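Have a look below at one chain only, the form predicted in complex with the partner chain, in structure tokens format.
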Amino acid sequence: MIGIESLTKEYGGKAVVKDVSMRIETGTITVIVGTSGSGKSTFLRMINRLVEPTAGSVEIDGTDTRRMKAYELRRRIGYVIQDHGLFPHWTVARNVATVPRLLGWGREEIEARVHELLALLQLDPDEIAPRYPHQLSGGQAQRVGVARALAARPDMLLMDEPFGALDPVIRAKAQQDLKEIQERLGSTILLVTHDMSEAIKLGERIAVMSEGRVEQLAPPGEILTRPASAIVESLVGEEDRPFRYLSLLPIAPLVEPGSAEGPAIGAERSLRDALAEMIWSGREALPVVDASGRERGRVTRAALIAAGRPPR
């Protein structure tokens, strides 16, 4: 659990971040989103302390992080960043050891961990390993960023915009992997994002910031439903609002007995995928299959739409 507890940042007394506190359990991701100029990134420094807070603490499962070394601190912290900072003169397989080697793991350790991190984000570690950095690609140097980062099982994650450089078809594959890696292996990740669909597409938690303030922290649906202040609903977008909501709602509560035309949608799809699906092929109901692909009933325009509405 990392505790965070009125967290300040001054530049010449101008506060860049002013008075944040939020608690992070284990295991979860929280998404920090906010404008340029929000304090976002210079609050994600602050735990790492990369940037040394004005005043306020951090604790990591009840240690105050002010009481190590930060170098000490930042070798327990996993860190990404959006142009990667792969160490050019480096192999992947060196910069991937980067932290392992740090703390004094034996080579062979070291060896393991490379192979099955670069397999875990699937890089081929025979063909990736030995290359430099200038000879990925984009996605490949983003995924190396993560593996490095991941390297010596940190207690958390930092990623800062880790997807900003990528183009859209990658980075939405880049985004799943991460959730998909989240899960598999309980990783606590504070990630920061300009980006509203990143925000909610990710987080288990989203705190949106402003101006060096947290307006909300709160669970995705519940950001978008009830926006906390003004700030918070123009980030949200009036008219991106119930299609972001729908995306967050699967399918599965809404199957009702019956039959309906045309192919079916697996019932573990958002509400979103079958309105769009419905949109595009002129249905007004859509067959569902679970994840076996057994029929399991059907989902009705009418019910999705009801769905859809924010609860009052």
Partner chain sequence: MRLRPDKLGVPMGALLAVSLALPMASLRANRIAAAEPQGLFAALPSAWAAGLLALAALAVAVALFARDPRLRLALPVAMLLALFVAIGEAGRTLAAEAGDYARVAPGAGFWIGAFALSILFTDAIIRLDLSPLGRLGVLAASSLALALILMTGQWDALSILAEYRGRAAAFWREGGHHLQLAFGSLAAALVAGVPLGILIHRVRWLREPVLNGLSLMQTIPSIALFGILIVPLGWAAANVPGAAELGVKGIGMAPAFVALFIYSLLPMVANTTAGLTAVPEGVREAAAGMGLTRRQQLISVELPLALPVVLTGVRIVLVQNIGLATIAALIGGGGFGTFVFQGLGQTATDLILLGALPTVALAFVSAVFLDAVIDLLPAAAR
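Starting from the form predicted in complex with the partner chain shown above, please give the structure in the form predicted on its own.
Next comes a single chain, given without company.
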């Protein structure tokens, strides 16, 4: 667990992060969202002491990070930035191996770890490992950046706008890949973004920051249905709120007996997916199938609209 208490950073007597406290549970994704200048990136960099706090503390499993040597802290916390930060004159394999080499791992252990991570991130190790960063696509380079951050098996992964430079198609795939990797490895992730849609898609909890303070820290559903302030409400977006809320809810609980015409939709998909398909195809109901393709029943437009009303 990561414990953050009263974390503050001042420059020239002006606080850019103000008295932020939170607990980040092991194996979860917490997303920090806010506009430019809200203090979110400075807050993130204080976690691994790339920026030294003016006041407050950070603890990893009960140990104050101020008691740790810098190299020990950096080993325990991986760091991924928007432009991936790969060393341009090093191969992918050497980039991924950066921290294990500094820690004195053996050659065979390093090679095995590089191969394991590239394969995990759906990059062919034989094809990608010998390449240089300029020979990679944007999506490939971003995944290599994640592999490098994970190489030494850190306790936590910090990600600062990791998908901001990617085009929408690659970005959506990278977001899904990150969720799948996190579920497989049980990683603890703290991710910064300015995009509320990305925060809702990835975060188990979302911290909304403004002018250096946390306006609200809550699960996505609560952020959408009970925003704590006008600032949070403006970031959620009044027009998009119903669709974002629907994106959090799976179809499965709304499946009812009966049949419907046309292509089926998976029970694991979201209510937003189902509503979009109904609108596009002009249907009032969709057949629903489980993961094995077996028919489960149907979901209706009326049920979707009723479920999309926020709890009172």
